[in-house]
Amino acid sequence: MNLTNKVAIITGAASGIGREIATTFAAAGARVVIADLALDAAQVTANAIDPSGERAMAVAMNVTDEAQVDAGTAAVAARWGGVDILVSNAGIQIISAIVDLKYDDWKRLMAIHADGAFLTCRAAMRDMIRHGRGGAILIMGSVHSHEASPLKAPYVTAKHGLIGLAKVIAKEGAAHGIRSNVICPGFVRTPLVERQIPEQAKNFNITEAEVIKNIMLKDTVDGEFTTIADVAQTALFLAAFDTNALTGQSITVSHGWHMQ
């Protein structure tokens, strides 16, 4: 559970999820860039972590633009020598029975989570394999990478995907010590699933408690929200195990939602 002076790519981080999976590999030694659409949000959040500058930064990246991507992963490299960790965080959740669903409001959600992924995970691959020193590439997806719900078409279509994706990296990467795995989370009450609650407790007509403990947590062991420190703390491990016995796997954590 080291990490020291690796350095690590979390996009997403400058809140929920990300934000404690960079809290959490910061603490473990590492070197934290905190890539978020939102540039200022992501230098209070580097700024959170190391006021001093010299293990957090922040980076403004946008993962559905290539350019951008690539200039931020660039930028990094320059600074700290190379990429060790890249964790594939940012993502959207849209509403909608498929009937319903907007064709631009797939896209968009296709765009970060598959497209994000993809460009993320290629600037990535490129440094780890320009400097040789090989790394770990986590990618976000969920228990809707195994499970489907209702209203969540693109979402599940894209957390599916994500799986091949990581599988394909670990066969691509092996040879130069990259090894890939997803990290598929139950429901973390982040702002994200805060939002969910009003949308389907008005698309199903039932009470907000009702999507809590009927539609959210039905299928747990034992009722409860997955934490983001649960999240945090896998992605820790699966950072810091540093052979290719641990790769091409996805990684439910989700107290008992989905079993494998």
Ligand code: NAD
Given for the second form:
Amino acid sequence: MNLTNKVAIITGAASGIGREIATTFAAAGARVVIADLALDAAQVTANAIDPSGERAMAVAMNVTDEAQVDAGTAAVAARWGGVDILVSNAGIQIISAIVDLKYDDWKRLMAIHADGAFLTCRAAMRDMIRHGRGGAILIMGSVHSHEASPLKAPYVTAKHGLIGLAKVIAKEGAAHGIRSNVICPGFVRTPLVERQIPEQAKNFNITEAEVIKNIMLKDTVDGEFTTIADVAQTALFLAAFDTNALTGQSITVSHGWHMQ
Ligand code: NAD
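Starting from the form predicted on its own shown above, please give the structure in the form predicted in complex with the named molecule.
All chains and molecules follow, beginning with the one already shown.
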């Protein structure tokens, strides 16, 4: 699977799944943009991928900030001639029962996952339409795009909604050669998940080992975590797939936790 000279923006790429996708895309020949909240953290990842800066660049982009998203996308287009791939991946998790959830926390999560996906997809679509080469948009969903878990109301709501966004992009983008798909991972041991193991243990009054065995991996076929490499290889497949045969879909990567 080849991404030679494709330009790919990956949001939330200073850590976890996004960083692995950027590394994998670069190894497949892409020029990658590490877009994340803090420029220095993004720069660390960009340097690790290509210290010369010719094939990896860091951009400070809070995905909830319309001006930053548009300016960051424009800077990439100006430097490398247009965006071919967007991975809308930045995200957070908040663990709380609905009755205890602060409205501000609900809005903060929805802003990053839903507004952030809208703003980054809109900027990428505008650029792809302008340069006329089409492109691939990948949105990071989750098994929680299809299933619910207690204590994750805003996350489950946003992740379900992203499937709708990807379907609309697939329909509106088709005439311009823009494809859009959602990746739905099971639990992956990134900082986002490491943080919630003790939080879930406290909320359910169980041990951390029980959170892993009886909540996170309970419904997988083999009791194993999904890996960052599993997700990155799926992203590579979807980014390199170049016909509209595969658009408006969601692909679950979860060791069988969720089966469609
Ligand atoms: P992570 O915490 O390792 O990385 C998330 C990155 O997003 C961080 O670098 C963070 O700085 C960045 N970020 C947060 N808010 C941002 C904002 N407003 N603007 C720009 N960047 C921002 O987490 P991860 O596990 O790699 O998660 C990446 C994506 O994968 C998220 O959308 C998450 O919901 C999704 N996901 C994760 C898992 C999992 O088990 N880890 C499972 C399914 C889906």
